[in-house]
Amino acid sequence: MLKRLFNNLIPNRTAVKRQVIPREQHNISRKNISSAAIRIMKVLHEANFAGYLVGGGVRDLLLNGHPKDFDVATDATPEQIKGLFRGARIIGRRFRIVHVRIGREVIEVTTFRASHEDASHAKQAQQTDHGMLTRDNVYGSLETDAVRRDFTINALYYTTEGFAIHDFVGGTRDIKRRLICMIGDPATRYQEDPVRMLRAVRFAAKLGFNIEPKTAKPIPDLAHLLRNISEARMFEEVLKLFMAGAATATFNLLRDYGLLAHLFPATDAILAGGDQQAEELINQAMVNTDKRIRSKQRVTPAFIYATLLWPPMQAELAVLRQQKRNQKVPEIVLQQQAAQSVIRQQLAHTSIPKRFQIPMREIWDLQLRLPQRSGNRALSSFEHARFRAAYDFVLLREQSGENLGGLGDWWTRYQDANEVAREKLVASVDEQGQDKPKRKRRRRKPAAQRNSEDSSAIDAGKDTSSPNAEL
């Protein structure tokens, strides 16, 4: 059976025999592994079940990284896992897994999978006409589980029994080659789960790896399959793509492989039209996002979405201005209509939860308020809950080449100023938020010139017709 699986799932690739890498030949140390994950493996072993650390945690440890998440794979069923741990709950329908809570940590524990072709009934495996697996709960062995994983670098298993790594598909080899390689026929595996195309791009960007040519080739032709994924899942994937510290590289790869058009179609259309300012705006946002994540600063999805959807919102706003140019509609109303239209279109591709949608729109609205700084307007905007994000957005727009008349610099000085200095800054702008023209000071004439002019004026005023004029 295992031989058949390898033959069916790994055509055009040389099957790699099971390789066991002993402790002395790899760099993984238990000190760098979550104590909760180690505890779970120990409990599984004591109950006579297998327990392996698997996936990205093993991969990142081999790359001397510091994984945030650790997953465990076992031959115990979800019900058996739940019975071993008090803080455990079974989740998922398409792919049943168990979340085990140990202290403050939640570890994902999965049962070894086999090929969906081995399913005995529909409750174990279901597939759409497009080839997408809507249910995949056929349980198997360690060997079949390795073949069912997506990429070779994610199919590595570490055990605390002997502290060895088990490799069935050449994952350690591909880590050394710095390659993202699909297990099995790439087109088939993408059809089973189109999100794997996004994962290939995300891992390549995050790790600085290349995507193997055979793995990369089907992506542009199959990118449209992402339309079959739920909007909620696509939103979660967007967060993973842009909030992992490699947003810049990820964004470029999404465009290269034609994937952006199925995530943010309106944005992709504007970029494809050659809008350099829009491209620079998004590039700057990606660079700034990466910097913030590396320095462990907070990044909100609202800001990322505000940036990605700003170009199409501005394009929609320009159309509305033209359509309603004779109706004297306030700019804020036009912008809100444009925002609603763009968001409605985007929701057909990725969901945007209200907790992010509302602040995103507030960031946009403040772009109209921040230039209005006379009277109490500056203080009112400054005290707005979304001021800091809106201010950062102003700076981003200026970095992209948009001329805002020094607005970013004005607000930078306002934040650093004391009360008196702020009043002077506010006094320096008019009702429209424009800098007031400076009053020209009359140049005082030199004293000698003033005295000369005064003498001339006196002489000119003498009445020469009077007989006493000379007196």
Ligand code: ATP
The other form holds:
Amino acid sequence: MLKRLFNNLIPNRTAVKRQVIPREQHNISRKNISSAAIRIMKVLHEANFAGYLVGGGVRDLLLNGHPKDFDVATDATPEQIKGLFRGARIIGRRFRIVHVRIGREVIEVTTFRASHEDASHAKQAQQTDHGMLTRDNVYGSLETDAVRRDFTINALYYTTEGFAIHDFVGGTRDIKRRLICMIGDPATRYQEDPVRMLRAVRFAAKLGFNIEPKTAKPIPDLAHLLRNISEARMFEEVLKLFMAGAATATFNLLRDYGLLAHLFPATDAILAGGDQQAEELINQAMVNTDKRIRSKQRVTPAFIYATLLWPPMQAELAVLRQQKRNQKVPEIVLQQQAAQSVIRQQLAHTSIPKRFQIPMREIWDLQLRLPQRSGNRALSSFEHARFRAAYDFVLLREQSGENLGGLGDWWTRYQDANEVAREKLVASVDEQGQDKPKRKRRRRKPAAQRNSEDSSAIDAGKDTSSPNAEL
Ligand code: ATP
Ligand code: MG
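I've shown you the form predicted on its own. Could you give me the structure of the form predicted together with adenosine-5'-triphosphate (ATP)?
Shown next: the complete complex, the earlier chain at its head.
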């Protein structure tokens, strides 16, 4: 009794009570589990180690989803795991894990962790003054491993020895309640690892769950702790946030919880200022990204970053134009300066690897080139490696209400056209990329017909100009 009371008084030490859900009371079937993960558990069991499937794999199996990866937890140390599998590699310093390759699959195998309070020396666990864990390698038992995980729904263990689910933290109940609940005291757990705030939002959006009020409450006040996370880890998290098929919902939650201000501060400030066009552009980009993922089309981080940073880049460009209005600097030069400045500021928050930064800048540069279509400029833009993404970006800008004088439509027709039709299209625009004035061809009609048509058009208020006049 006293012990229970004591446990309840220490928020980070959630009372641990094992609940075992036998095979006949859950819907996880072995055939939905990767054969590599099953093989790893078998090898561990044969060597007298524990081996459990844990994390997103178990959660998604229970939700009838298709897990994207499977993680295994064991009481074997990284070195012992390495001794059991030929294709094993120990990785990570902050958090040591083993990647075991079997066939084409790589399974993460993790040694049970314990609370850092149980550390015997600083090599295993390190914490900053903000309470952030910079090293988390204190090994423990199945029970201690469960309570150091982030959310209850992520702390369910499944084993092929008996096919039961082991639940120490009420994860199965929270799956039924569709709730994201932090294990332990939420504020302390966010301080240990601020990325957990992003994870709460990501799982809520992806699974369509609510975040339990106690788990949600500290987020706005602690969002600033994201500044302590390395830019490289933040970049990885951004990819997971926007490329998991629920970018729209994720983006809205990031804003609601004040997290966006620490991921994309310049973008957040523009949205907070009520810029409707930026709002539309980003929202439409998120909707399109989700659609593409649903239909198994490729999405690139370069496009997502190009969209998120476009409004701040445009704002910077407007300032530069004003500052240099008497210097006749070409627009492309100004835009590249604006791009440089916005990217530099963003790099203080999330890294952007060069392989995405370069195509992102190209998408932006092409926004200035695509309106230039005379001579062989159209063809050279069309043959640019980034044409397709840049064209999609034009469509996105138009979808968000920007008037580009029918540019998207012109390029749509250009792509569909044969050589002759392409020449005609190119001839329809002038050097400045403007539509040339159209000469209306009038066919004379018999006088009687002319009279009757004219009057009916006026009666009905009809527009009699040809819809294909541009061609
Ligand atoms: P996904 O579907 O995105 O892979 P996941 O839950 O499997 O979701 P992973 O990042 O693969 O997420 O992590 C595997 C498991 O490790 C999680 O389910 C959770 O139990 C634990 N975990 C991961 N990151 C953290 C963290 N920052 N703090 C505590 N536990 C974590
Ligand atoms: Mg996972």
